[in-house]
Amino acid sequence: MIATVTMNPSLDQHVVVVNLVLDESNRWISYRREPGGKGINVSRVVCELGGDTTAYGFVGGFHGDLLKTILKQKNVPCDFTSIKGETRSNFIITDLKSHRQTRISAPGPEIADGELKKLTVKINSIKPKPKYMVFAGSVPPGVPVDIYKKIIEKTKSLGIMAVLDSADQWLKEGVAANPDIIKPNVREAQALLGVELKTEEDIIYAVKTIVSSGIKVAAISRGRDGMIIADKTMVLKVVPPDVQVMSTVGAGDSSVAGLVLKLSQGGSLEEASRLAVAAGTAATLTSGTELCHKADVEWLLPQVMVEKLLF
């Protein structure tokens, strides 16, 4: 089983307009609400691809109740920790004329010490024990910046494979615990390593540097160019086919889901990276906050090119 932990879930509200005009009244042509948060997205995709998962994290208030209801409707198992605060709501505005997408994200509710303790106790006592636990996304106010480091250390001591997909200070603190897998994008990897990654050679050097530090698998996502991924024995360049991109929301989370799902099934790094890129690419075929569809993933899978690079 793959457990996911989303410290800062959201109710994502997606509005589509034909021509967004600032300082004017605009009418939307479609509107939808989806459960948001990187870990929740990973669980949604694992379910879509036929895997076993449960989503953990904080939820509260009306938005939290609605988030749980929508996940239940989508048959995504969840076991959230209730909080007094209101789950945040994010907004995504897609302009069909300009083909631009604007995201407005909230910081999230304040988390009390007791609420944080309840969550950590819960995820440390999951039965049966998951094979992988994915920690993803930002951390809400009131939660220590080194929270990922602390819970990853505990997770690994329990014999659970830890996966971290975060950014900024949360990623920097989290990698100190040597999670088994990390998947930053190029910008996040640059900030983590303190170097510019201008070329493919730079990115190859970066994944090698990360795995040499004690992390088992490092994957750096490159958008349309796919992914460079490495463990201690090989470096792979994984490239998707050209597709018409509708939205990039959730593409990285879909990649994490594909990667971890295949590894949890005993697949090789090559097989896992192929599924990761197929799932991430499939997510770009859907609009707004909608994630990948299994049929699209299966269609794309044989078209993903995997090249072994010199280690």
Ligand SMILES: Nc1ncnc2c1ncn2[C@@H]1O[C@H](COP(=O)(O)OP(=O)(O)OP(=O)(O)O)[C@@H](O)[C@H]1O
Contents of the next structure:
Amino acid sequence: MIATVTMNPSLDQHVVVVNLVLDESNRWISYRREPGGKGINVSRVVCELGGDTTAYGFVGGFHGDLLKTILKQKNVPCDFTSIKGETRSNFIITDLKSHRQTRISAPGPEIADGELKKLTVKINSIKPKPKYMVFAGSVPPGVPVDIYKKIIEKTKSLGIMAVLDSADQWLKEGVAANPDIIKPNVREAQALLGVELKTEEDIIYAVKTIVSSGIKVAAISRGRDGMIIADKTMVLKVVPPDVQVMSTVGAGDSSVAGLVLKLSQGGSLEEASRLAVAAGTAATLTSGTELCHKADVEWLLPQVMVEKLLF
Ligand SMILES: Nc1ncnc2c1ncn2[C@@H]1O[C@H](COP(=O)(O)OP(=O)(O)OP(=O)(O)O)[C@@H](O)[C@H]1O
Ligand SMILES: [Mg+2]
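Please supply the coordinates for the form predicted together with the named molecule, as a counterpart to the form predicted on its own shown previously.
Next comes the full complex, this chain leading.
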């Protein structure tokens, strides 16, 4: 089973307008509410691809109830920890005329010490023990910045493979616990390593650096160029075919889902990175906050190029 932990989920509200005019009253032509949050996205994609997963994390208030209801409708198993605060709601506006997508994100509710304790006790006692636990996304106010480090140390001590997909200070602090897998994008990897990653050689050097620091698998995703991924034995360059992109929202989360799902099934790094890139690219074929469809992943899979680079 792949457990995912989303500390700061959201109820994403997505509107599409024909031509957004600032300072005017605009009308939407479509409105969708989707469960948001990186770990939840990973669980949704694992489900879509036929894997076994449960989403953990904090939810509260009216938005939290709605989020659980929508996940239930989508048959995504979840076992959240209730909080007193209200789960945040993020807004996404797609403007058809300019092809621009504007995102307005909320910081999230304050988490009390007791609530954090409840979540950690819960995820440390999941039965049967999950094979992988994915920690993804930002951390809400009130939660210590080194939370991922602490939880990942515990996860690893329980014999569960820990995956971290976060950014900024949460990624920086979290890598100190040597998670088994990290998947930053180029921007996040630059911030983590404190260097510019301009060329392919720079990225190859970066994944090798991360692996030699003690992390088993380092994948740096690079949008339309796919990803560069390494473990102790190899570096792979994984490139998707050209596609007509609708929206890149959730592409990275979809690639984490593909990667972890295949590895949890005993697949090789090559097979896992192929599924990762196929799932990420499949997510770009759907509009707004919608994630990948299994049928798209299946036709993309044989078209993903995997090249083994000299180590
Ligand atoms: N423009 C694109 N064309 C084709 N595939 C894409 C494109 N953008 C993203 N992808 C696919 O999605 C994967 C992850 O993309 P990206 O590097 O943008 O992740 P991310 O920045 O972590 O995304 P997220 O915002 O979901 O966290 C890529 O490896 C690739 O497979
Ligand atoms: Mg990402």
